[in-house]
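Given as structure tokens, the chain that follows is alone and in the form predicted on its own.
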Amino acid sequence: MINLSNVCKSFGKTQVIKNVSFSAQSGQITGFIGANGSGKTTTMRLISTILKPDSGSIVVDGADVLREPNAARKKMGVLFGGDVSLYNRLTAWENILYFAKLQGMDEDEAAERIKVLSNLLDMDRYLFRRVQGFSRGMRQKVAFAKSIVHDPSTILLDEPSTGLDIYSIRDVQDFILTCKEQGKTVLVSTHNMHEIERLCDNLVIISDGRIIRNDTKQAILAGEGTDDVMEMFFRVAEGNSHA
């Protein structure tokens, strides 16, 4: 479970996160929706401990990110949009294994986990190839695997399907649904309406650093709510590259 309470964050004199409060429940996929510049990525960076809030509290699976950042990090797997930085001279296996060891896993434990991830993400055919020359989709899958190799209870995904072909998108989405079935907490930022419809249980809509709607997917897609919020949601969700 992720719980944010009255979280604020400023850069200089500009307040970009304004008393943000919401929860993402275990065993559910929560969609985090907002236009570019609305505060989505900043909020996710606050949750992941990359940034520190000015005020308020963030608790991830019982660990306070300010008081227990190391404990919180161990509970999280994080993949930000476009973050497919890998060591080109290493194989996919070696890249994932390296990050597993950073998480304190021994080699045998890591090897078993990598085999599971490779099968679920359909990476077997290139698992032992150097990543130099990999396609965007192949690199994205390896990056996804390295971020969750330690089997975290909480997963943060910022635009996980960006740049993927239709087959890779299916594999990644199927795996996200598997994480939900395993009882994990998944917070996913996306502009893709198909992804929202297929994956999400609940939706949190942010605009100008404030949460303006937090409801079930069914209620929001049914158009329940004020006209200005619903117009903004459908503009962002359907706009994709324009949002």
The other form holds:
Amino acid sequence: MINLSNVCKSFGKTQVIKNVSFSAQSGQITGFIGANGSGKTTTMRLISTILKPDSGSIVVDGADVLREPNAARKKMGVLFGGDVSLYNRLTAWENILYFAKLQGMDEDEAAERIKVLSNLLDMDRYLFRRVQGFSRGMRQKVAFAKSIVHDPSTILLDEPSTGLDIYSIRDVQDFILTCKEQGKTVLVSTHNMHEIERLCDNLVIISDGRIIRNDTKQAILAGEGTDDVMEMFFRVAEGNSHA
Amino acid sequence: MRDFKLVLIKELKDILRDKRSFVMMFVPVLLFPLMFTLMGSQMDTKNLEANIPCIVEFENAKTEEADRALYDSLFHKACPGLIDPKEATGGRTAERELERGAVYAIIRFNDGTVFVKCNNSSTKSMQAWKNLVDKLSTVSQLSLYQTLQTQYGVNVEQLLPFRLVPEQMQTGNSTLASIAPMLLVALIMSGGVSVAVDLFTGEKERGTMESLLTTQASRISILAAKYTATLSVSLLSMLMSVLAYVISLKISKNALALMTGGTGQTDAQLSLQFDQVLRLAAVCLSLSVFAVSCMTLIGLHAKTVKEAQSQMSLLTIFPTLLGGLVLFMDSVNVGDGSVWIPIFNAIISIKMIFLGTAEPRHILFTAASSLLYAALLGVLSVRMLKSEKLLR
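Please show me the structure of the same protein in the form predicted together with its partner chain, now that we have looked at it in the form predicted on its own.
Below is the whole assembly, all chains and molecules, this chain first.
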């Protein structure tokens, strides 16, 4: 579970996150949506301990990110916006193993886990090839595997399907659903409305650094009187700007 | 310690798999000796002191007989074996033969005047010309003295206002002392640049730094491991280049003259005492630590690889220019004030080591001040790595 309470963050004199509070529950996929520059990525970075909040608290599966950042990192798997960045001169196996070890796993344990992930993400064909020359879809799968190799209880995904082809999107989405079935907390930041429709149980909508709606997807759709997620988003955003 | 080891091994593996960096590190060992040997052979002047290939011409038919007598007295009696007279071949003119390097000089006689012409685009022709002119001047002078003494009974020795005896002090390493600071400092300051750019700024630009910082590895371990990897490559690269220069000096007697642009002794030997080598290692190692600290901070601070490369190129150019400046400075010492000027103190210390004038305290102060600056830069790098500005 992820719990944010009254989180504020400024860069210089500009306050980019304003009293943000929301929760993402275990065994559910929470969609984190908002326009570009609304504060999604900053919030993700705050949760992932890369940035520190000016005030408020962030707790990830019982670990406070400010007081126990390492405990929080152990419980989190993070994949940043379109993150397909890997070490090109290492093989897919070496890339994943490197991050597994940095997350405190020993060699045998990591090897077992990589085999499981490789099978799940269909990476067996290229697991021992150098990453240089991989397609974006192949890279995204390896990046996924390196982010969750330590079997975290909480997964943060910032635009996980950006730039992928339709088959890779299906594989990634299926994988996210598998994580949900395993009881993990999944927070997905995305612009892809189809992804929201297919994956998300709950939605957190952010605009100009403030949370403007936080509820189940069905409740928000019903409240806005539409079945279409994109239409719902526009109505919430416009309703907020009029208010 | 576990994280440090993990990151270090990964970085070294990554670097060693980069064929371009690997080749660049080892190429000088093969290329430099070959290059200096080939270029040095062009500067070999020993064979220009005798049998210099020349074309001899007599321009004036009216005075040819007298000019031929002068030629005989000069090149058969006074300087036998100095020249190897040739004829222009294939219908070419003497000028064309000189231009294409078939001969090194043209000697023309005209009514008692001797013209010696060289090709100033050829090093060998210039050297041959200098030898010819020097020898002929000496012959002319001696001939005058002889005439004055035999015909007029004048004791020339008594007429001369002073007696000149040219002498040279053979310090052995003076030429090396002028060139080594620039070479070593340039190698140290440039050795780890490409690795530092890749390991720090490249990691930020690729986005892998973000992933790295969300692992449980401590930021200090990550920094220390990347720093150690950069320092290792920098030192290895410097050692390879130094080895390349040493091999060049050993196998090509003109290598040093080439390195100094022709001002060095062509027969200088590379000879250092064990304590000089130790002192040199202390100064170079501490300067490498300082250089890699600068690269680390720049690498962390720069937003893009391009920005890091341009900033680090200044780091290479400035000390090399400073080293070049010291090349022309006759007498410098590491004093109380200059010992605290980074890079400059190392350049001066290296020069003093080669001249054999460096005292242990000079080396100690130089190494200590370089390490002190490196530590300060290290603190700034740690702060930068912990700062939120790192990934902005």
